[in-house]
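Next up: a single chain in structure tokens, the form predicted on its own.
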Amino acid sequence: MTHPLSKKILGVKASPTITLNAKATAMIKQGLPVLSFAVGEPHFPTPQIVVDKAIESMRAGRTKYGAAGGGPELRKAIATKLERENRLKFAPEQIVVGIGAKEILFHLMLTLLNDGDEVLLPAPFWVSYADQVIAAGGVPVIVPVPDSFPANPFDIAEIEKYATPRTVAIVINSPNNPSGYVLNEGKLREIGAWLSKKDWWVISDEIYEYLSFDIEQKSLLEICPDLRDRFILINGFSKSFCMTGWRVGYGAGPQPVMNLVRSLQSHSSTCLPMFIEDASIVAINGGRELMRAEIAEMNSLRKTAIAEFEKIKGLPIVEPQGAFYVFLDLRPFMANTGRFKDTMAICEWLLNDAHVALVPGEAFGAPGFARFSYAVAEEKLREGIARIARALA
């Protein structure tokens, strides 16, 4: 008789975005004309200057182990970026670089949480937060999408109702995945004033920082510096520099916390390859200017997606201010047809019948909605929305 498996890990579900994209990919291999809008990945290639640096570095023999938590040159470059672009001062020792922002977040949850600790997750939220909390022994407390959404997507009064004496942390994500909302400076000041009265860890996921179009994205810490002793900033290179496959993310926060995150990394993924670190330094030194053309094109795609979806009667959307998603409100469609029990069923139907892959809102704590990624070529974007329009009609 075998011993039982971990109850913590049995409570973890596979990522719905990865699962759906795998199904869509399998259907494509079968010859079906599937268009996938399920994965959060820019369609642009990594900037050539970054690729060239990685090749040059490999040819120079920079293929050995790097330092756990990132080498000093890369951490210094990130610290310089945070001061230059975000007006935030972090010492390189307060920064940990890892295998994507996802790994940093996972190790951060393991570092901060004890069994039974609660983490507030205001919906809609990124799919992996809740399962990372569970794997760390914590309890994800999902705050449902407020009635004021999307006009007031981060409703402090509603969130407060879910706080308990066991609450130890809250996760904030702006620009938001999946809905594309961006918290403006006034809202950030309101959030900071509220959190200043708490003793929670504040985890701020700012990975879509460069993809903020209608509102200038600022870090909560810049607006509310008194949160510094319990604030952890999460960012990465995947979205900003089209480096999803390179797996480079980082966290910046209080040194005792980041020391533990670095220690955990030394026992898991160990380090980034040195040649990827070298290429990442080129990217982050180039900053927003390096990605100017791609950011402008993404904004153009955003406007096209909004215009095309607004032509579909009975399908309200959350107009995105940032990131690269349109959040579709399928609740009126469900009510009118009476055919579908949830948005998971609608997304299955759209994939099988219209050959369009979306991510159901249940994955984001937002039943009744679905996420559509417009980070694709314009022709594919228009065809995908047209297929959705025909299917819903």
Ligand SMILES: Cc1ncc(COP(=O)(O)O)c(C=O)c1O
The other form holds:
Amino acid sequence: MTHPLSKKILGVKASPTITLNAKATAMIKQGLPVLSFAVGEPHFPTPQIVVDKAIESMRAGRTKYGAAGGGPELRKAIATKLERENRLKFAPEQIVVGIGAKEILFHLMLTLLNDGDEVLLPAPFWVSYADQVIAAGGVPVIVPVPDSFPANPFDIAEIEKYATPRTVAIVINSPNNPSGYVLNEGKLREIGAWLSKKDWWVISDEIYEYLSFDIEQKSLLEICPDLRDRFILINGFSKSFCMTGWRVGYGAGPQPVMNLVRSLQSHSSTCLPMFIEDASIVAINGGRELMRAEIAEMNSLRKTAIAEFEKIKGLPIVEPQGAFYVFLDLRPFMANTGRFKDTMAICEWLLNDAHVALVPGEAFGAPGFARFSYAVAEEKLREGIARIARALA
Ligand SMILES: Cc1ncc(COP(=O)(O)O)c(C=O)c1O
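Having seen the form predicted on its own, can you show the form predicted in complex with the named molecule?
Starting with the chain above, the whole complex follows.
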């Protein structure tokens, strides 16, 4: 007989977005004409100058261990970016760079949470937060999608109902994955005023920052600087610079917190490869300007996606202002057909019958919805929406 496995980790589920995409990929390998809109990455290649720098750096022998938490040059470049683009002052020591924003968030949860501590997750939220909280011994407190959604995507009064004396943190993510909402300055001000009266850690995931199309996404910390002692900013290179596979993300926050995050990394992944750091410096110094064409193209895809989905009767959508997803409201369809018990069942049916892969809203704490990524070539986008229209009809 073996010893029982970790109760904490048994509570963690595999990432459903990755599982679903794996199923779609397997079907494609079998020769089925599946179109996947399930994955969360821009379809553009990484900018050539970033790739070239990595190759040059590898050739120069920058292929050994780097510094835990990121080398000083990259952390300095990030501090400069935060000041230049976000008007935020962080010392390079307050910045930790890791293997994707995902790793930083994971180590952050381990750093912030004691057993039973509650973390507020207003739905819809990115799939991994909840499981990371569980793995860290905390309790994810999911605030269901409110009736006011999407008109009021971050309903403070509703969230307040889920706060308890055990609440220690809240996660805010704007531009939002999966629903594409963007919190504007007025709303950030309102959230800041509310959070100023709490003593919670504020985790602000700003990874889709460059993909905010109608308004500039400001950081909550710029709007509400008095949160600084308990504010942790999360960002990364995956979405902004089309570098998902490079695995570069960072966090910036209070020194004692970031010291522990760095220390945890020194015992897990150790560091980023140095040649990836060198290439990342080229990307971050290029900033938004480097990605101008891709951002414009993504905005054009967004407009096409909105226009095409709006033609489908009985399928309301959350009109996205940011990120690269359209959040489909399948509740009227479910009510009309009476055939499906949940959106997971609809997504399975769409995959098997219409050969279109979406991510069911259950993965984001939002049953009744499904996420469609429009970060694809325009032709594929149009064909995918046409297939959905035919299937729902
Ligand atoms: C909201 C959000 N945060 C964080 C991440 C993690 O990004 P990465 O680990 O690639 O930096 C993702 C990726 O899908 C995301 O959508």
